[in-house]
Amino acid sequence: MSTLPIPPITYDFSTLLSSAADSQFARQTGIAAADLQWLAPRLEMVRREVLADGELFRKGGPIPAEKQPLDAAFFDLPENFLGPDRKTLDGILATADRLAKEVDRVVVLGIGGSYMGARALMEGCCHPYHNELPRKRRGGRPRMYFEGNNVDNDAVQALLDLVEGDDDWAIIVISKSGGTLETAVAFRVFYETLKKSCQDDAEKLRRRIVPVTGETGKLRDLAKAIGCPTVFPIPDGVGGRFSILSAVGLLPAAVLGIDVVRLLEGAAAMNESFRTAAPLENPALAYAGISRLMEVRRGATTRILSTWGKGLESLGLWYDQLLAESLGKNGQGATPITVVNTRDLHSRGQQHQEGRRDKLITNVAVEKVNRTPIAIERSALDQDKLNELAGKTLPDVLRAAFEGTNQAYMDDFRRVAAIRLPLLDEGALGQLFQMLMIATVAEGRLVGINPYGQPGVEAYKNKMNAILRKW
């Protein structure tokens, strides 16, 4: 492990807090000191049952029915990979390195937590414009594109015109059964044209895809039908929108050169914080009871992840599906939204000031960016009065968006919290990724839910399978 500290990321709910001497309705939109009276104790019963799942699921004996399905494995992921399980680890960054050796190219086919986790980690991580750099700025690495998400005939087609013809591109295949339509398509149509590229090399065919699944299902069996030298597991017990921090996420991320050690080291420290501090200053566990305090007692049924800067917009939508799928049941779950700013204030900002009060904005914001702040210089040509700014820079504009923004929706009573990242790295992202999971899984508990499996979805699946073979 490395022996750089790992600053925390920090979750503040002061804004949502009202006290006794503000006014009848200022107390109806926030929290008082009885609501957070009430709540401490239960979380503290949500943590023991949060981590009594992980020891029941550790212990590999019979689970109750009423705990069922129960994918509570996620949680240990980070310290079982820097430790015991290493090997793994050491197997998935010597993979990441020979394929970014090998190949310019790396199609990632999967669909939801299959594909979400690892396009959030490559945009958060890489440059914003990696598959337009040259080989020597990316580091080495190769571009990578995202498929297997979705049947768009002529998004598929369009990255079949990128790889045609070439032999230097592989496939990373991500499906913990293999039968998930979307995925398996895909992977046949991509499998097809590798096939062709490699001329019938079967030993290069082979080398060029690296499955991610399960134990046992369809593609476990392709995987040993094509004699893929290299397979990587999905684990007992990690559900799909919670295997970001498995082979799932980490494979694609190392092949891109994200350091997944830092990142699983961020999500061991979120571990320890949930497992040591005090609920209300314990950031997953702070995060899922506020959120549900605002849901059931001030209405606030939409809950917007408010996000600044683009590095963050595919976790955001990482965490839409994870809250949604989560927490979606029995006529429950808050719908859940994310936004990007300053792009977003000029489309749904104007319903955030002003529309329903049903909303809980959470901002995620970065205090430092990673580049050399750009400033506003002063011009000859000051038809845009920009010269009375010059010296500011996009960093200032950032944060005076973000302060005024906030101030307005206060102003007008609109709740806002904040989760706070001191940098956009691989340390905080680790940190978050984990208390998103946690608060989802402890919020679920806390409101007798069962946050793992996603019967909805299985619905639609069924169904879409039933009519393509009656046609």
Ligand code: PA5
Contents of the next structure:
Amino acid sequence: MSTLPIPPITYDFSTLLSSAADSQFARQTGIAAADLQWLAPRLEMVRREVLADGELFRKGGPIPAEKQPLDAAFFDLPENFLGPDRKTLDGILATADRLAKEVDRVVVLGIGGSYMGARALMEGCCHPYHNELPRKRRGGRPRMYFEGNNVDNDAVQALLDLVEGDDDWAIIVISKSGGTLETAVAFRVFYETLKKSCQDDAEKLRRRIVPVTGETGKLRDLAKAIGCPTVFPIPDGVGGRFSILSAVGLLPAAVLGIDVVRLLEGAAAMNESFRTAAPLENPALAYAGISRLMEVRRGATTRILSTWGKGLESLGLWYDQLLAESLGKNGQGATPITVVNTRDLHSRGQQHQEGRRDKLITNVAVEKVNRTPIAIERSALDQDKLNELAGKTLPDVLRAAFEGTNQAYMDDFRRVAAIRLPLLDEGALGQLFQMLMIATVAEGRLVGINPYGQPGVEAYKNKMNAILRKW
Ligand code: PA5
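Coords for the form predicted together with the named molecule, given the form predicted on its own:
Once more the chain from above appears, this time first in line as the rest of the complex follows.
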């Protein structure tokens, strides 16, 4: 473990609590002491079940039929990479450094869980204009582009325009199954372009493609046929949307120069807190239980992740997928929505303040900015009347917006809670990703929905393939 302590992220639901002294409406929309008494022992049982699921993978025993599919191996990834599996992590770091030396652009191909985590890491940890910066200011790391996450001809063509004819780029292609059409089609297109770029240099071509895939499948076979020197596995028992802390998220992150060790340390710290903290002081367990309670007892069927910072938007989209694909089953599952404030106070804010009372708003707030605070300066042109705010900084304005928005919500019994990050960095994000993955699994176990697998997604895939082959 790192010598540097990891400042903990926290989950605060005190704003949801109501007492006997409150008005009837406050009690109807909030959480009472009796609710918490009901919840705590159930969360304790859930913790035991989630830990036992992880234990099944540690022992390598058979997975009981009623548990399948079971992708609980994500839980141990942080400790494994930092301990017994350090060699695999070193391999990821070495390949990332090699790519960073050899190329200036990396195209990451993947969709869903094979893409959203890497994107969230890039937006959360890198300079917001990373791709626009000169190489030196990127710390010598490559630019990164994401494709294969849609079927958009013009978007693909535009990225091809950017890389065609140059030989300073590489492909990381990520697909656990190896058979996802969007990613497979994009890989074929970009492979052909890269082949032309590398001209007759077959060795260079091989080194410029790094697949991340399951132990078997079409992409694994293709990698063998191409002769890729390095293929990173997505271990059995790690499902797509739970794979951010495997090579799926770590390799692109390491290429960008993100401190993946710190990220894993943050996640390991969250595991420790999940194992040991009392249920209602346990960020993952409490978040799962409180969110569920608000859904079933208070009708909060829409879950708003209200992020306060542009760097958190892709994290929110990653979470949208995690929640929707994991718990949107059997006619159940809250609807996830991500907002970025203050931007979305000017779009969705009206509805959140006065619309249907079906929402739980969980703020994701970062306590300290990473860069020098910008102050509002006194100006000779005061037509905008901003001189009275002179000296205040952008973080002051954001804090006022945060407090004002939440006071306004609470005055009308619009229900809010908060996840607080001391800083937007790898240590905090590692905790947050792991917290949200554990919470999603815990909630599934709490209500008897298997959080793993996504049988509903197969419906569109089957029909799309059938239609395409009929034409
Ligand atoms: O969570 C999941 O399993 C999915 O979102 C997958 O990640 C997504 O469908 C991509 O699958 P694959 O990695 O097999 O290409």
